[in-house]
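Taking the form predicted on its own, here's one chain by itself in structure tokens.
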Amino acid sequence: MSVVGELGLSEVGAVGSDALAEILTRTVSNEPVAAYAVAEPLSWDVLQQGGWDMLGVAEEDGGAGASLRDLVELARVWGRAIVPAPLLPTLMAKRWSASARECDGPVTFSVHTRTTGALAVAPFADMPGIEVLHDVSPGGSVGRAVVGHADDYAPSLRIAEVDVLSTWSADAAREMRVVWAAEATGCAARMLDDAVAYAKDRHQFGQPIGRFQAIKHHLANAHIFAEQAETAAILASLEPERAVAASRFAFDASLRVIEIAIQVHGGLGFTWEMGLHMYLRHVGALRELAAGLPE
């Protein structure tokens, strides 16, 4: 449970993150991520009708007034489940743009990445009815984009090529980088929990593998990386001048946690049915998207 006042967290962030965690638990509880990452377990209507897309909008503009620190907590909760729905892009687009706030449906935006030859790619670009925020700033406009090749590397993000490259204000780029980094730390926290649970349940030579010194050391290191990643994401939200470096650290530490968690699962960790690679791909793709933002 989130704690109000914990390193700048407000009641909006604390209550909102707890409520979002309950929704995600009801939606995908006990479901393997490989089963729902390629499906649609949570419809956009549920999120929109609940007002989740307006959480980061200022109160005077009709939103809940969540701070960037609050949104870090929301993103961490979202990252634990990696439900394939455009909540975070829409929430952030409506935070910055009045035009986006006028859209009833989801909104996304594009960045240029280093790993494709496309002009731009956007998360959830091929979702029916989604709009693209062309200018990620208070006066930015929205419109439909021509969607090209879909990148299936991270199915939970539905990334696809688009014909519009969004322009970004400095503040918007910084905040989006922080939120994506926070989402990555949520992925890492979930993977660490799963690895610990697996080490307690999996037996070899008549005892849980968690009793083996090598496994203990791996999990201890993963715990340190996870704590450092979370701290870096929070720091990035509170100190703008350190946001870029802290976000990069959060991404790298989160990936290290996930790699260790997969290793602890042994051969099963590499199977499609377990779905652990979904988190690895999700965080790797987030890091590439964040690298495409202006600094």
Given for the second form:
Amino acid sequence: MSVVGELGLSEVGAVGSDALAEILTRTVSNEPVAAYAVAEPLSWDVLQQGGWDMLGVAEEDGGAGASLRDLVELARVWGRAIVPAPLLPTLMAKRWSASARECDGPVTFSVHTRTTGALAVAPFADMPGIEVLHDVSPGGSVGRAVVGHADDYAPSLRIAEVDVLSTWSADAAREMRVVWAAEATGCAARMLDDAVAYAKDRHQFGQPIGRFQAIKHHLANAHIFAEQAETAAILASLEPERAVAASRFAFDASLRVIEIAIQVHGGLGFTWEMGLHMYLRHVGALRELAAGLPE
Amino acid sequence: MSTETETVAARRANFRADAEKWLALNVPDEWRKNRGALDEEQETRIRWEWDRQLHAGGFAGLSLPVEYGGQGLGLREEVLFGELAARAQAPDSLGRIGKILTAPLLIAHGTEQQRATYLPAILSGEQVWCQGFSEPGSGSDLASVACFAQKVDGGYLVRGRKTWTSYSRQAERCLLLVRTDQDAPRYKNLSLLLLDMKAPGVSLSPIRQISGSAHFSETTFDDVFVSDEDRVGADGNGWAMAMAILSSERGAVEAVTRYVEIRADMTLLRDCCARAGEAVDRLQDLELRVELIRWQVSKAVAREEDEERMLGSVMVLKVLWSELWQELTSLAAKLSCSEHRDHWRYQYLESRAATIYSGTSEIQRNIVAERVLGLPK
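Form predicted on its own done; form predicted in complex with its partner chain now:
What follows is the entire complex, opening with the chain shown before.
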């Protein structure tokens, strides 16, 4: 596989993430996130027909052979839009399991988080036709799960209780953790861009608020956190022994970026309609899912 | 020790004992035991009832003069009661805008008629007030408000929009900052009115916040009549009235009521984490800083006689409690047990707004730099 981009990014990662960005822009760029996060802006068929679910599958198994480093780039692009579709879980399930690869429809898996008590939860669990991978490893099998109470904290992730707790191979758990962390850093990058644009546009005291040093420092700090978060996600994909610590860092730093973005948006930042909270919820919920993975 | 000091000390000791006894008997169990699980309506109902209980018990308007229905005590008693209420896990007052903002303003700058009309209803908890200052285009730059009150015979017709109106659904009256002169220079073109929220022409549209709850509204005024009797201060003197409302004393009373809520969250977080045996160092640090808020308030009111030093101590409070609360809820969102998950998620989201409303942290730091440290504007 040829390395074309920075720090080991291959052509599959570079071209794939550009193409995905284009699809997402076409799909939701004119929609407010508060509206589409609770709707279905991108159908599974579009993703499946584009072969996106097979991107991370090895070439000898009929996939595009993306590396974990490539998937970091893809997840970052995905995180910019938080479209509520089960692409990343399906893509990862198919990467590890032959029986998942046989499914045309979406596939998910469950974890046990610290706040779900005795139960297991799975992202996108209540999507029609979704299969649950019982054992996230090469020999794992899929099946349907009984879906219980939906957790509506992060609407863009459609998390719900399921009656199956997936088991995880160490590698699968590590890779999923890294991809979720990378997704979080994409959320942060998007929120930073939005906050910078707002600071240039919003006027108070007769000038754009971005001219005030207090706002500049906020945004500079957010940029520093966003940069570190991205670096941490890349590092996590390349140094397996540091994946847990680096992913944790990426989640926390990404949340800081979104918190600052909300602060810079002032009153609008804490309205439901503006939708910045959808990103805050999304990253908070991802962090909780990732913390539920075996280390 | 002089006789006067002894009397004051004895009076304070009595006050403490009375307040502790009263709180033990009156704090509703429904609040104390289910705080993490109450919905918005239950919360509103309990807080409203709490205002009535406070009045019946003789604990409303502690630092307001007796002649206006207050208890004639000082800021110290106000603060002491806040501390005791926190320990007893008491609810927060629903009529806080009326008690903290309107009542002191009317006592300092209102007419006899305004005091007679409004103070009894505010103190008894019957009348809830809201505050109409911010507008969509005037947030941090408050002096640029555009909501216009046209002078007519006997009063004004108010037309325009206000935003971030808390308690607007329960409020009977609004403390409203409006522009009354389109030609006068900045700071000389505003007036302060007491507007009837049930009058024709007032409409509310709730603003849903990131937590999903709707504590605020956008309020539209479509030719709402306000009589001259309901203007506080002279026409064109609204900026001075607004500054009086946002005076330093408010900061101490506000902070002590916030301490009530943060103290309760801190106790809950300690319980959550004790079970998991986690984050011991961070909890100790937070615990100390929560108590530092209480001590900062006590220190500030002890300097009541020395305005300059008091200002220096008071003006840091908003930044301290709002940023501490955010830190606390961020940690709790991360470490929450399953039982209190929903409470912490809600508090985490709600706390994001605390460094934005009532003067953003950026504006607060500007005020510290300019008003306390005297740095050039």
